[in-house]
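The chain below stands alone and is given in structure tokens; this is the form predicted on its own.
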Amino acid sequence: MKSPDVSKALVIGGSLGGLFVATALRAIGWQVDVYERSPAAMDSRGGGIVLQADVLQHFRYARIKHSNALGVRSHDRLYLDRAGTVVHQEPMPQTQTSWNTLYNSLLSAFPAEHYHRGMKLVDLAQSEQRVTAIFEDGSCADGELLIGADGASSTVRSLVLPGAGYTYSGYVAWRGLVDENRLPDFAKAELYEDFVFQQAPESLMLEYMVPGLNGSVNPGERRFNWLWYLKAAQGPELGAVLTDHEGRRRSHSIPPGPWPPSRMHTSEKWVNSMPTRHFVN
């Protein structure tokens, strides 16, 4: 039970956004409870992320400790043409981390008894001083502040801003991760510890190294993260990209596993590809 003079916040959504705000509020003395609709642990809900200075500042501010380095350092930026020839190279050191590295660090710094899984929000109620979250199982929680961090299909957004939607920008992003020791030597020589771009008509691919699934940054235990941006016309073409292996048309992304592996679209044809996740912007 919270002290009567301690403010309480409810955070709906327990991924990175929810955990960043939850640990920030705890750092200034708030009691915080996080409610995540997924009943299972989110072991890897994304790929690589460029490590920004704001993230490091947050870790210091919230006093979050991490056993390994948060990312893998890259040295140069390489720009390749469609044939794979280096057309430009320049020194540009930076660090790349991964979703699961940040998530595990944030989650370990947050009290387990205040992180609630399998809690699907269905409604909100407000008074002048309190807000109440109502969940699918019939339970409720209340506090002085409620923060919606429940992703692209946000229930909080639909309740607070009914009718708000997306504007499609005209392209999709395919992404994947390859264990360092599984990448062929000919590709590793070109991509190793650099940030690499490759551009072709209506297409852009980029690649960089990130920590391993267990957070390791030791050589041989890291991963290559890649993203491939491709145009897809709104209508049947986009619909096909967003249809999973069961014929279900997803709204904006397909997670690893449910997408048809033989239907990765390029401007000329569908090709086979490794399992990955793709997103629509």
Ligand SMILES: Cc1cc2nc3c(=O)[nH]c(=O)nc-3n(C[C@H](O)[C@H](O)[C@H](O)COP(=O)(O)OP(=O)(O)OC[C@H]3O[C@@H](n4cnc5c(N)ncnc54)[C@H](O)[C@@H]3O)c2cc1C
Contents of the next structure:
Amino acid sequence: MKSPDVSKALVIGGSLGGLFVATALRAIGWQVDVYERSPAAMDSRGGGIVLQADVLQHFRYARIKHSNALGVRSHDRLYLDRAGTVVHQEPMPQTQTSWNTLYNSLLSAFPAEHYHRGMKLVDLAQSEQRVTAIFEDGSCADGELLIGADGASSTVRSLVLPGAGYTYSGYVAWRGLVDENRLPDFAKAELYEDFVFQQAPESLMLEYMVPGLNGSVNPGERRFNWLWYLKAAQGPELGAVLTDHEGRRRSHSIPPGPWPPSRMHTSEKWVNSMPTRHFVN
Ligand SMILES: Cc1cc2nc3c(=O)[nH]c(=O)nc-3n(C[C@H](O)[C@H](O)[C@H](O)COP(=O)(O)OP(=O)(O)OC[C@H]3O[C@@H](n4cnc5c(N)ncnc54)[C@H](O)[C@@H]3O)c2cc1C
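Same protein, the form predicted in complex with the ligand this time rather than the form predicted on its own?
The complete assembly is shown below, putting the previous chain first.
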């Protein structure tokens, strides 16, 4: 519970987590500053996201306005076998949004003068009443509350809970977004406005439609989101996935672009898991 003299919060990380908490704290009267390491806008990150009820509840609670509909409605769930044949279909309407739609809506609802880019947290100091964030450029900020929303490799977590880390879940995911107009005709007929699952041994592919890059949900301007989950054993198999085209081993993800698709063919297991009918080239 916020006491009367507690008013200022520092949020480290200005991505989805940081912006959700920052807009929630502002809605209950806190003064909030967000400190984001990245010096540039981040609106091209991420893929499709199922629009859950708690996101809508947050938008209402924090009075966040959005110009377009937040997502694209899907009607049925389709389950395909590896060859692309529909083996089961059932009505299950739901809405899918995208990372950049959420990010842009949250960012535009937060005052720009309190969103500080190019600010990398390197250290913290705490007293009983206050916490001070120390940034790479030598500047400091202080408040009564500091929230670590700085992602999977959180600096805040490593400072507060040294030694705590994350555990590998045993699977990896490839993902992509394709403009709907680039879908082959047979895929348009089968996949339009449905939520599609395609299963093979040790592999699961998901497909659904999301808003376009500019947030549009108009037919012809949306995107098709795909995700392909595959099991990869810890060790050389996982190491191969996480090594980019320059031979650099990444910690948990490869940014868009620098991953040679030919590497996928190095694992016979994955080739055997591939859907035999490709909806997207
Ligand atoms: C189980 C699971 C399912 C997921 N499903 C989806 C999905 O369906 N679709 C999708 O798009 N994504 C998905 N994701 C990914 C996740 O939603 C996105 O990565 C999302 O952006 C996470 O938000 P975040 O704010 O927690 O972290 P991040 O987006 O990683 O943001 C952390 C921010 O902190 C900043 N930062 C880091 N260190 C510092 C520092 N020292 N000082 C200041 N700033 C710092 C970073 O620059 C970054 O902007 C999934 C993730 C998981 C774990």
